[in-house]
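The form predicted on its own is given below as one chain in structure tokens.
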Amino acid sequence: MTSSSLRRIVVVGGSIAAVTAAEALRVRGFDGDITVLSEETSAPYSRVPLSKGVLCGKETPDSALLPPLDGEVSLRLGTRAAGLRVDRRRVVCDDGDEVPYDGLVIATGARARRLARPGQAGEHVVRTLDDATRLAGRIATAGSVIVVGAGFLGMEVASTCTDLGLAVTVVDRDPPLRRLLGGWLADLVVGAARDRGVRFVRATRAVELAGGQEVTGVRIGDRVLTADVVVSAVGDVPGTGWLADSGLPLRGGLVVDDRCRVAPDIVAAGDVTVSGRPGGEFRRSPHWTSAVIQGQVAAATLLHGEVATLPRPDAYYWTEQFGLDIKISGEIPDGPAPTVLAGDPRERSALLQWRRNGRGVAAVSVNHRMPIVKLKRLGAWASAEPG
């Protein structure tokens, strides 16, 4: 099917990375019907303050909503896609309801992971608008709070509670934000939680939730941690499920290209997605950033295939906690410490650079202000230029 035939174009999601390729449908001269299937109630929103502004109740919930779609768009919201006939050109809801397409964008994003018992109560995580409107109503009556998973996101929260006044615990069998900052920089943040309070309990053994109907608190191994209220921050599960059936290439994640294919006429983008690296792997990049350019990329392959121009690929995410507000470019590697280009890391403000074989590949800003462009040269653009 050519672009010029597609007529109807079907996005399931309700995330940035949804919105953002139907934005790019139209932006690119599309016309034709588009129709967004959302299973969430709320109209689409960031979930980049989820875990700050909103869990502190200082951002309402309606502050964090994207800006309203295109009248052109037809947004179903409540609708949750149960399956996929890519034979038929046509995407399933759960009410039997059968949608049909001429193009598909998959953008269903993730769900969070749980480490409750079926049947067991008070485990929160934040994954959803209504997640962190809920554990913000809990953690404003608490004095206490457990955090399991030390990454990005259990971070945050554990910042955004000591920022409330509760005593924080996080939980991890891994040191905190390792694998994603490499030591030096890890430690540079562990040190600012510390400061303020936050206790870390390294997990030898398997994490599990105490109590019985209604969590408590953690278990390791023979030991009980407890707190008031307890969050899972343990990663999340691709939205995959709907497609177990389709046919479609599933490698803990659905598999795209460089250019966000699937199949034909069938591309996607966001967090549901992985792409292959050498050696086999296939990866995720869970990033905003990630997710607005793969959307963009999506819409612009549906439309105009080989010869669509793509817009440039950006490793560039960030994270505020505990005092610090960290931009990240490029992919920092493990081990070595940077290259301080100004500031003074004992302030906790910096800008750092790690390189390898002379070149940069990785450059963060920690309250350090400065273009982004600037700091995008110094990491990821810095290794992806010719040699």
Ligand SMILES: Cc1cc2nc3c(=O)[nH]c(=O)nc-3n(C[C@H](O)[C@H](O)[C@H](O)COP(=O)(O)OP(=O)(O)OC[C@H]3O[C@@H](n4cnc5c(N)ncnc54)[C@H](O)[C@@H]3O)c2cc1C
Given for the second form:
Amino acid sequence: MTSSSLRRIVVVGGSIAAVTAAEALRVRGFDGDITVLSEETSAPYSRVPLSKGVLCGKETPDSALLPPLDGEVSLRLGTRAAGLRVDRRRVVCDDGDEVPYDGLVIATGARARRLARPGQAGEHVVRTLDDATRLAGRIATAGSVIVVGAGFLGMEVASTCTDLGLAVTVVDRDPPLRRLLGGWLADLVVGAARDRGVRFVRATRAVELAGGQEVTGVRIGDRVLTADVVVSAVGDVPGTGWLADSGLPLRGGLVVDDRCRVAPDIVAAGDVTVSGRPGGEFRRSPHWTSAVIQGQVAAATLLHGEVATLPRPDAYYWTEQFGLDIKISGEIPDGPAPTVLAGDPRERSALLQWRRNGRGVAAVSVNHRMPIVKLKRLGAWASAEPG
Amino acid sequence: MVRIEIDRHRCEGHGLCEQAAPEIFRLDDEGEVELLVPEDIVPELRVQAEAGVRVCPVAALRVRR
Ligand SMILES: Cc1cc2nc3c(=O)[nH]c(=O)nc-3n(C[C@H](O)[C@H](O)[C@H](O)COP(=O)(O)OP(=O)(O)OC[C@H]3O[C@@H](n4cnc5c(N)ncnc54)[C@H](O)[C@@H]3O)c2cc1C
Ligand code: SF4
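Switch from the form predicted on its own to the form predicted in complex with this ligand and give that structure.
What follows is the entire complex, opening with the chain shown before.
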């Protein structure tokens, strides 16, 4: 099907990837119908402040709302896609309604992984606005918290709870932040967390939630830790449940190529996707910037097929915790110490670069404001640029 | 008339607005966002402005009509 025969485009999902794709379709001149189906009852919002400002109560939930899509897009909130009939080009909604499409954008993101047993109440996660406001209410009056999972999300929640004066324990099987930041930078951040009183517990066995009907703590083998509040930050599960019988390629996420294609007239973007890497491995990149870029590429591909140029690789992500504002371009290798280009890491303010064969592979700013394009030139873009 | 509003307290200097709409937004040497055009923008720049505003992860930018 050529782009001129696309009259109705359906976007499934209600967050940044979905909204970016819908807007990009219009910017690229698509003037047919666009329908966005979102399971959430709230208008699209950013999740980024949920573990930070919204959780500590400094920012209102409303402040996380994304700029509204204009009237030429029909946004159906509270509508969950329950199935997909690729042969008949229809999305089947949970209320039984079938929405026909000529072109489809899949942007159903991910949901939080949980540890609770069926029927067990009281486990907190931080994925949606409701999750964050519920947890904010709890930690406002609690004295202690256990955070399971020491990735960005878990550590940001731990940091916010520390600021609010709670006694904080972080539990993980792996060394905190190591996989994301490499050993050298992870040590720096964990040092800052320890200085603020965070206790780290290395789980040698699987972590389970303790307590009967109500969660009271965590169990690691024979050891039980208790706290007023338990937050699981143990990763997220791509939102592909509704695609199980669709016949679309699933490998721990919906498989897309470098142009975000899934199947003829079907594209996907954001946290729901995985892409193939050399060696046959499939990887996710569940970050804001990749959701934005993929949303734009997906729209372009749906309308124009092979777009003339693909955006250059742009691995960019960030975290704020324990008084450290960390911005990252590229993939930080585990192990070696970086070159310090400015500032002083001992004073927790620096510009850092990791190099391989004389070329930058990653750059990180820690409490060091600078134009982000400069950071990217030292990091993700360095290997592609001359000199 | 379309007006761009920047909440400088919210801005965290991620520079995504600059990448999406380089003719309108720029980060200065201190990583602070600045406008390259008057706040009240001409209609021809509206689409670019909205694209730049859309990508801000901390909702620091607004377009008012
Ligand atoms: C607390 C928190 C903090 C974060 N902080 C950062 C950060 O600092 N930096 C960073 O780069 N990234 C951060 N992230 C990650 C970032 O938010 C995600 O990468 C981004 O939200 C992905 O957008 P998405 O649109 O692909 O998916 P999602 O945001 O997961 O949105 C998916 C949408 O689809 C809807 N949906 C799902 N299934 C269906 C269905 N069957 N039918 C209809 N609708 C459906 C959902 O309700 C949801 O609205 C953070 C994430 C969280 C949770
Ligand atoms: S995208 Fe938002 S946070 Fe980033 S520089 Fe622009 S206004 Fe600031």
